[in-house]
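Only one chain comes next, encoded as structure tokens, the form predicted on its own.
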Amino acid sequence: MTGEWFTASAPGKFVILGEHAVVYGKPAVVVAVDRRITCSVRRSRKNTLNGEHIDFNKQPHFRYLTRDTHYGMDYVTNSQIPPGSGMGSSAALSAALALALSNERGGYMTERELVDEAYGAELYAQGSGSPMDASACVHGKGVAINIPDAGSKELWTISRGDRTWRVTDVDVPDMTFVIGNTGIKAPTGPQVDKVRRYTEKSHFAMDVVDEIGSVTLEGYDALHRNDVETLGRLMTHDHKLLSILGVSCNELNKLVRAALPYSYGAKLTGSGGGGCMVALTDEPEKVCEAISARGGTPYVVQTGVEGARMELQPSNDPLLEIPMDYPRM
């Protein structure tokens, strides 16, 4: 016997300021964009994602979400995100899967419990990072991090050893944003290792988080004003330093150099090594040209999107669709 199917999904996300500086307890601003990754879930004899038998071991993320399920379930997900591209496509469906089984098995859970649900996942799956991702996804709109005297914003707090992390919401302006997608897929564990050992080697790595930090929060500052010229200024900044780092690519440094004439700023977002960069501009179609013509994938991103969701079911059966590619970890 086959159950009830539930379907939940949750929204990407693109970093503005602030990545890997926000796992040393940085700040960080993050939005949620309009791709979303879809998660149905249903019981059954077998276990299955997508019509094929999974293996938990090749799949981390449903390893750990499924930790406490004890009889067989049948998984689909559908993805607009890019995978390994930065947009936060592991996190999505973390959610989006918490979400999901949560329901099917009777229960509710608060906007932090889903949070911690994600953010578990991604520490079982990657080793370490910050609860960055999964807030932005759970939460939608945006988040920021760490950032003083945001008052009653305030979402949550979670520390992990000797970080804390401070969720605040975030109100963003109305802005019109470019991703441009390298194609290439960098997972987010061997970058943030990348970076911890040149902190721990070198003091000068150390500074340069440190500046990170010091650059989000005039951005955070520059958000709020919707002043586009200073936070894409910081923006371009920000991704000399996380060059600096050794996270950026030639291939990311291309399409951040195309976009540059038809924008305020541009900057790798994400882990780096591939994956994705953001423009803020006034000209998106121009930046999309000068995307695509460096080789790159653009697209036109929407913010201030809804979170982590319950969806309608659909009258047929998730399984009879072709879904698009899972994001592989």
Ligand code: MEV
Contents of the next structure:
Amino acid sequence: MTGEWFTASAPGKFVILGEHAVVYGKPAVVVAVDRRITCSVRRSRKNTLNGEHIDFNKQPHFRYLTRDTHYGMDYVTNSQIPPGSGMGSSAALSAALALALSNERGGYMTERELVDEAYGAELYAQGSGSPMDASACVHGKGVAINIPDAGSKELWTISRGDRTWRVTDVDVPDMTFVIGNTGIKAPTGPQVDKVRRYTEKSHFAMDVVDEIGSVTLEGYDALHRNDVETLGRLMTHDHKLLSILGVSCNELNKLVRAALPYSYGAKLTGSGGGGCMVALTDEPEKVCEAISARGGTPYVVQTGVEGARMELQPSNDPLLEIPMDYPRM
Ligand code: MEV
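Return one more block: the form predicted together with this ligand, after the form predicted on its own shown previously.
Following is the full complex, with the preceding chain placed first.
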């Protein structure tokens, strides 16, 4: 006997300022984007992912989120977010899967409960990190972390060890951002570990983390004032600081340099080591051309998008809808 399908989706994200330093409790600003992952689940006699037997040892997010599921399930995922690109594919998968599973069980989850589940899955899969990505993919729109007197709506506070992340909602003004994907897959865990090792052995690295925190606070104010010039300058400065921490790479630097003549500022976004950069610009076509000319894949992103949500039941069987060239998770 197979059950009915339950489908949920969650958006990807990009970090305007503050990645890596946020792991140490510093401020960050992150926005959800108009690229989503969709996850359908139904009870089944077997355990399958996109039509094939699921190996839970290779799918830690599924393993964690189904830890209380004691029956077979079919899972179908469909993603517009390139994996390992710094655009939150793993947090979005966790949020969509957790929401679909809770609905399948007839449950209801608050955003806060969903963030706890998604962040739990992230930690299980990659071992360390902050709840920033999970918060952005669950809540959508814009999210700020540890901004004093943010003055905007407080969403939740999450603590782990001696770190605390106070998460607030941010109104993102109408600005144009272009993402450039290097096409190099770079999972988050190793990049976070690299920075941790550096900060453990060097006070200088910890000073850089502190400076990223200060730049992010200034950038948050600029965002509020709609001051694209200051925000762009701070984004480029942040890129240099992240490069000093060792999380940029030649391909990212190349795309940042290509975008800068037509941008207020540009930087890597996410954990780095590959993945994506982002530029703040009034000339998106020129930035897209410059990124393509350097071998990157550009996307002009829309912000202000909804967070994790249930989707209408698919009219067709999602298992029959999987394209032949489906990108595997
Ligand atoms: C990855 O999108 C952001 C990092 O700061 C890691 C994290 O916050 O968990 C690099």
